[in-house]
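As structure tokens, one chain now follows by itself in the form predicted on its own.
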Amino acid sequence: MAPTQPTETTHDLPWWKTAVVYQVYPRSFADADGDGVGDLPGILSKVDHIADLGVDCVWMSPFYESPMRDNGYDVSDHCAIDPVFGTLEDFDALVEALHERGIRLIVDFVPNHVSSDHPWFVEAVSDPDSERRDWFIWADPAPGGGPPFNWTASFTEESAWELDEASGQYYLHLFLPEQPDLNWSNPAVEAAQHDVLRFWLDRGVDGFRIDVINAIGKDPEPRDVPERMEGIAHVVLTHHETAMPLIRRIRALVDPPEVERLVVGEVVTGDLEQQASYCGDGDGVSCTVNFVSIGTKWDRDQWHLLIAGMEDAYADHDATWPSYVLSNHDNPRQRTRYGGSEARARSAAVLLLTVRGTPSLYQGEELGLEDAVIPAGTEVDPGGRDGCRAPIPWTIEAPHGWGEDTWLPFPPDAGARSVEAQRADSTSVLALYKQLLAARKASPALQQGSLELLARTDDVLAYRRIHGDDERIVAVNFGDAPADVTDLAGTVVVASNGLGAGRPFSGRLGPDEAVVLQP
């Protein structure tokens, strides 16, 4: 196979440093066969929407064969497409369609665990003497019986150790009991997972987003931890030195010097310095998922501190590169978190797409969607994340381009916020995202320029981006009252309210309004 490659960029940085990444969650993006579940042909049918938006790279969440106890993050065959999503031929067609439009594709790689239905684990459980037994992490019961250590798992907050009654040993699972952890200290596991990476590279992908990458390196001498450290805060957020050699070898395989591919690490931490420590020019991941930006409230001082902290943590522009994200499949949508205000959602878009680094945009953010309301007793996801995973409404009329019975209900005001409705409105949230993405692509300062926070005493966050002779000033009013910013002058490039582009800036920002200026 010789997949079509997207057009190379003309700037002097790796393509991913100036790219905007768009996350597609396959179950909820588009439904081609009318069964109420999104699929690969559905994504293919909407490729022009992605291209028209103006993004550079698609990150696609898991589509692999899976029993779907964790919606695809419990993989039972790394090299097969789950039938609910389509076929390998559908995948190949999607890769080619994206590449033809100059859009790259990265896919989720889930290295820490597999499904308990995976042949590797089935063999390990059925035969304790199997070579595959050591592909997983086992421990004898505690001296008095019960789990060997006091770790608790994500989602359930119950023990992270599950008893295999046939052998009398416990196996480790940082997440569901049906997601046993792999033992990456076994070279055979690393070799097998490298083969998985090669399989998808051979099919033309441009990199990977790697799920909980820091968790693949584990302390070889597990032990009880103080009660205050139990749970995911200890198990997944323990950043052991054994992880980095494994990560370096992944990066060397995926992104050798003669190519430019993207390796995004999901590093679960609230520490910016620790987050940045996993990045490196060939000596770590390309960039990490920035959970701190997701967790930052709509508050001027908090965002000032975050951006200042990011600039310090990622000060080495050659070795490290920042990223920002406001929403994804694991967290409530930014509009929901910020109180449901469309004005805030619009200003948040300006903020996300103008700070220094690689932004990641979650499907539906360009429509200003909120989380769906999930009736009690109908939840699907074990982690309570159904609301942000609701289907994308494509048409005004129900069922909004889907089959009658969708796997989750639609977000609020689905018809009014649908793609069809917003395409016809030049002041819509969708129109704003297109303007912002076009403005970013046209400005070296916004793509790769330095960032200088401007000192202010009001509720306005302001910063300057400069690259060469190109300059932009961004101002975001986090306050509930209008703000006088007559000290910031220039031509309006994009305003969050959709008005005034190409005109001199009035020097006034309404509540929760933002503007991009060219001095």
The other form holds:
Amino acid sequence: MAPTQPTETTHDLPWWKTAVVYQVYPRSFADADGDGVGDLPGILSKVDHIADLGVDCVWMSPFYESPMRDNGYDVSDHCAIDPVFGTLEDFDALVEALHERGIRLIVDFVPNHVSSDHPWFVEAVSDPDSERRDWFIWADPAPGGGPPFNWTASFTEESAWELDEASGQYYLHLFLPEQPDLNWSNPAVEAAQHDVLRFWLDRGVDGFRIDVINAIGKDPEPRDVPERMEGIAHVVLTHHETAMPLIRRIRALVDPPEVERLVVGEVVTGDLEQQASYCGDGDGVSCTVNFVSIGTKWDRDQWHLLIAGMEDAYADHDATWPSYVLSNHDNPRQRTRYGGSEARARSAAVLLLTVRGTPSLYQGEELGLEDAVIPAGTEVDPGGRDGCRAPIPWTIEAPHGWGEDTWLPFPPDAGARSVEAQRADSTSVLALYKQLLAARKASPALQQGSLELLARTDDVLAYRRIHGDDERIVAVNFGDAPADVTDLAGTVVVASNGLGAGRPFSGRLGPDEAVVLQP
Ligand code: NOJ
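With the form predicted on its own done, generate the form predicted together with 1-deoxynojirimycin in the same format.
The next block holds the full complex; its first chain is the one shown before.
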């Protein structure tokens, strides 16, 4: 494959461009009250684990009051903490503890829909003449009866339109029927959601991860979609031009010139150019959740294509900023997706933490966890995503720092992969992540340098990062056989197997091994 042209980064950067984000899923991180469900005091008790790791920013998934039909992405009160997680005082204590350790906090903001238990929706249904009616999206039945359009919802693959029997009208829900979509073309909805953002900014958050942000601007003329689009209709129909003005106003509110805050947009798309376009002229989202990186297989050519595509799509360094993610609460963990091998999981960590852009780690990725096996009949999530949401094992002994009855089973080999076990082992996956995060922090090239893919004919993906006179070379062997890479020379900064740091590179990579070199 041909090398890409190097791109230079020259300006001073806001904190989030050199940051590594760490996602905390409150239900599964740590359990302070022993009820088997994670909570905010649990997170507070583990902030030193987060600080020791060396990440810069925590993204916390929803902890708001919710009936939990979509595990908190169905919010019934945006400004209250669900009692299962704790109180506002617990939240304030967590913000303080993170800030004391120099770690920022961004929280999930779910603008597209609310819970059907939210007072806004309850009022809209119970009184069709109320002002709240138009806060949601209503349509009359199709001419022959039934749902107005042929769109299907996520999770159920059934109609995205639910009948409100009392009025005879249908309301739109791109996700569960219990998650009615808000009508962002009504300025009162935008104003109310801006108030929610202000509420959390006033409590000290450093930004937001914004759920399905591409869905808030909807085509004002809904219509049926061709048969072949069913099931993904909402994805196709929601990338509408009305979204960007709404997003720009969110960015201006959250990240005004006098402070630096982060706005991560969850943009549901497999198209890198479309993803990057949500950064606008530097006035849209700061960066996006990268749906392409999370879907890329363990394959040299696919990774080459991804990185080359990202460098093209994000070539405008002033307006756009790349981001990469391999695991989150919606997808199988990277180790599980890549076949379960620890060597691969380690090399994937090298990739994630050395490509150009802001990486996002998912809790437990630093332990090399795999997805839990969920016994049939005990599933919790309507979207089949329980496996990656399993509790984090803190101690070697069961129940691994949790109450006896955890809400989901632990991932495989929980004791051996627990934080306690790995902390004591200088060659553990946890130790590797710490080395990588420290190496990244120590290198302007890795944090913000240009990226040049190096031309090769073997199974090795290699790239050079440069900033000023700082330079690093990264090489990852995707093959099943050892690879000779004697053309790449330098001192080993970090090797995926945890060995050899500070020594000259041997010029050989084992199967699924990776190395960061200082030439
Ligand atoms: C994306 C979130 O990450 C996912 O967990 C949720 O189910 C949907 N958006 C709907 O809010």
